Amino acid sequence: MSQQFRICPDTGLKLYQPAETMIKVHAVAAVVCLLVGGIYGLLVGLTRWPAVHLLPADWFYLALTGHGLNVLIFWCIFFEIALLYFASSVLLGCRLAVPRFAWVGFALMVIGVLMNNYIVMSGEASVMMTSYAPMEAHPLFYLSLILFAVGALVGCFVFFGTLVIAKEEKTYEGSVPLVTFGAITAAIIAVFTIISGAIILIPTLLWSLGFLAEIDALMYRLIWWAFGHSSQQINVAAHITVWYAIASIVFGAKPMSEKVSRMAFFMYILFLQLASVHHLLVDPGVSSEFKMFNTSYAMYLAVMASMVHGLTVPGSIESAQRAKGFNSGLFEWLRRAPWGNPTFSGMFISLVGFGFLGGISGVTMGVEQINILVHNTLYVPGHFHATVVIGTTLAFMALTYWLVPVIFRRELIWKRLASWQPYLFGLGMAGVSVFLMGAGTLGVPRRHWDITFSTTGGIVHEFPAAANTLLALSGLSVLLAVLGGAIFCLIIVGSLLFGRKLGVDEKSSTFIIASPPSDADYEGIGKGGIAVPGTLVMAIVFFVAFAVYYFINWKYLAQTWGIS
């Protein structure tokens, strides 16, 4: 058994060979799904650009379906299963539970992805990611999602089994590391999410096969969003876990208060899935009392948890940097950060973009009254491109740059280009998010193929002239983001195929892990008795931006209906 372990020469981590293999295959599958989904996304973006309007209607909805599933579901969950195995077997230095079951789960996920992409490309499932009933897809479409979900569920159970092994074999002392605790949070949410998907997708499969007469549309939407939106809550818990990991890797940072960070993760388990209801705030089938409770008191608890993470992650980086001597002024710690290291820059852009674009827009859109302004407009994909793409995808990209030499034992190629990639991708996706949200604020519909209504036989609706400009800017941003995504895929795939192979005991020339400051180094840091004044200033800027934007949207709402 000991022959199946190796010690990483860069990090000192104890790696179990079957766990390494599972991390590798899931990460490779994830990158392939990202590549496929990115191609679909390029087609969607160029079609939404009125001056280009690339695809006909049938191909647009086909591409929109493929894009949503490959990047919002397949890419993220493949990577998250790899993260679960890393956070359990690798960080705890123990065996992976039942590797054969892990392979079964992976096989089911791959079969599901291949089946899904085949049936979408065949033109028999252009129902978009939401696949709302009574729109009907080919039975294989629903079966593919069920297989993928079951495979992911198996991966979660293997993860929990690995935690049991680590506990029984005493491979760690005290509580599990914070990164592992964050992964546990993501896995618990994943189990809830997958069970919700099974509750609705299995009867929908039977309906498509003719065994059920109908699927109630309101019931479908209510249960489906417990799956569809909660899958993005897995992403939130996972990418915040990655933030903590990268803060430790790059700076040797420790949480400002590990108990507070753990409590924030626990609050995610209790309250984060409630955000699913913001998709249902205009549905008549959900009571007003439930909507008001969900979008006020209950939702604020999940928001507070995110704000805790948004403060503690940069705060831990600031305190570590100040402990290392970067203690002048408010922001020397940030100016002297390794901005040329894509692991850090990708994480920090993810943090800022997720907070300022995704967080502020999500909370505002989650208010029952304001939601009606932007519901089912392009504001919604603008919001989740800020959360899932800038937040989750960029964080996963950042960690991948570190995993290539540590897990795959390959040197990165094109390191100079890699240092620019997070900025290209982050800037492009920020543009996509802002311009789509702007177009949505002007009323541009979320799923309409042609806002010019050029093929409707004289039925025309005139959107404000600015809508065309915003969609053109969104199209340009799509090109920049796709370029950044393509560079990432080329660097990672090229490194795995052609990067210099590292010896068993050879250290990588890439910066891998920082030494943490001593407790004595932390004494006397900060300004005016505040240990992290720079982070505090950024938090104040965030709250001011939040308050201003929140007020502006209430102002829009007040102008919607005049009172005489």
The other form holds:
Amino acid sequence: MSQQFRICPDTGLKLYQPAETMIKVHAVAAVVCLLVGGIYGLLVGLTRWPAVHLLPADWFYLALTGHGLNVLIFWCIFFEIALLYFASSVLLGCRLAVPRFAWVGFALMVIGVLMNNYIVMSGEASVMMTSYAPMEAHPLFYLSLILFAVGALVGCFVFFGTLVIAKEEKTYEGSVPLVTFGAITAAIIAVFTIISGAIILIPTLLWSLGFLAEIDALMYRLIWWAFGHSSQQINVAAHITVWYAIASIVFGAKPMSEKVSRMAFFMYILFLQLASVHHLLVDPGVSSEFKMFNTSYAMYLAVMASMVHGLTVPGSIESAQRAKGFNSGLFEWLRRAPWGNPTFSGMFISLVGFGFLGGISGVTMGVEQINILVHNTLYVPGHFHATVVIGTTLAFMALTYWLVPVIFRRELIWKRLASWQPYLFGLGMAGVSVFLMGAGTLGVPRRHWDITFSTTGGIVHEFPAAANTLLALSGLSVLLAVLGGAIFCLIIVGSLLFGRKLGVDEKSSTFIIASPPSDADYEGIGKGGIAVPGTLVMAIVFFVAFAVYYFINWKYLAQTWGIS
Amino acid sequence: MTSLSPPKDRIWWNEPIERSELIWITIVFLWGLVMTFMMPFWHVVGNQNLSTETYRTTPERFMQKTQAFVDEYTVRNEGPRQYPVVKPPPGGDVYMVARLWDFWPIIELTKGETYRFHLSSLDWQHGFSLQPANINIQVLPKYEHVVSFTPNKSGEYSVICNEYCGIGHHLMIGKIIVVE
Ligand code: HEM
Ligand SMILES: [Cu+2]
Ligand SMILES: [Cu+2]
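With the form predicted on its own already on screen, would you show the form predicted in complex with the partner chain?
Entire complex below, previous chain first.
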């Protein structure tokens, strides 16, 4: 074995030093972006709290642009590239393909982030991350996003190259692990995403430079969302991959069945990324037939896949726990889970929040007609703070706690605080999400500085008093969530700087990995021929909540004006 | 064997599926069918469907049409900006301009009657958000979107912009009055 490899004393994984370095730099860059974006988020959140109304209008729109880009794009994608390197080089125990390219990719991404933050802060690009043409930003804005995307694309190709190396050098036998399979799904979607991004951003850049006369507004939206929507599917595929990984790390869980979990990932590739028209449900120029086709054929199959993961991830945990002897009742397995371990609690809160808050609201508002009720209201940010913050961000945070000792070789500092962090952040974000959705249901617009219309000098509109209450509650939740986010950044940065260094062969003093139950342990678990009755009950509760909420919204729709 | 290591069997697709997975996949699949059915079903029985009737236009052409509409049906001027209040005949066409940063003109409708609204933007993208009826429609430049509305309650409604349209976005508001 070359000296560039070491064996992890805790997990027995074979680690390639250049891959570890790449994982570290991407993870650190990710956390820095989360920190910057989180500060913007605090400012935005406090401005939308009517009693505080912190920022002046121009700063609000600037901060909202910076918030969306730093957290949604930069934090998530930096972390995902780290995840790709982990799922390839680390899990397959092979070298990383062309580390020099990996550095080039990373450098492009960093340049993109710096350039983007510079131009947004200068005030010449307060166009929101969607930058809907014909509203125009400074050319550097589009250029910075192109650079970042190309960097990410390079990262994807290094990942694919690494898979090829592992196969050729036979560092594993049979098929790739499920977690690697999930990462492949994310990477394939990423390639599609970045190509769509190039198709729309390159002409837009040329237009902003004056080389192109016009960008059609509808065409822009159609292609931009092919990019914007599938970029969210990278997040979903990635955080579900993290769920599976954490179930195996904390419980030694194995997939309930490889076939179901892998097919569910595969369906993402087939259906999810094409289903971007739910962003255009109230647009002119797109036919109803296409809207319905695209949201049902292409979307419900993908929704199905997510719902399947929603069963199989907790199901794999339940069966592992039952195999370890926590087999009585419906929920002993869950009660006896390590709720003080932030890697587990973060993952589980992510799972529940993503499904119950993000999933149900997303599918409901993705119905062609129901979308009329909530399009561009605060309901939309309410929905995606459940998916991309409780779902993706919290799952990534949970995994980061584990990466600190394993990859960075540092002990975590302030472990007690760390064990509280997922609850603080999860609860705060659940509040932000639910209260924003509530305000959106009352018609409060998103991306809006002043819903009292005090400066229009003409017509004003008064929202129901409940809207103000909901926004105040959202403001309080913002404080809680920001506290949780700040604690995370503090603990991670603090651990990397001041955490005790672990020796080469030293085991971490925290729990790192569970040994998997044996096949014999798995025999006879569960009740009445069902291996995971607790999970099935939770799934059915979820289904009932979903169906009720779905039909309530149809009823609500039926009460408004006739539209035809 | 966990999700972090290769599957035990090389031929993993022959593994049996656990019963709870089968039950769940069945429920989820049927639910997908129900949801797929609901959208076309609502087009048949429901009263809230966008026709998506759309025409190409230009800001100049659309403004001309709106001006002609205003000239023909204005009944009075109203508010601090003295905007025309336009009362079209029931069943008629209504033109509303979205521009930086207002909706123009003010419209007066009669409850229970149906009107063909023509919406377009003179500049950037805007959001037509009718409150408190909670009807939200995207407005794009160069596309003339025709939507028929049948108000079912009288009162004063606001049209607020809910697509970010630059620094004056929060100034952008218009009005629709529904009378008995
Ligand atoms: C620390 C916590 C956070 C707080 C307090 C927060 C709060 C908010 C608020 C109040 C809005 C504005 C809604 C509006 O006026 O339209 C917003 C928008 C948004 N947030 Fe967050 N957020 C946080 C974290 C995150 C994270 C971690 C992500 C993504 C991973 C995220 C993604 C977004 C996006 C994409 C938008 C929409 C921006 C746009 O409209 O262009 N947020 N956030
Ligand atoms: Cu506007
Ligand atoms: Cu606007």
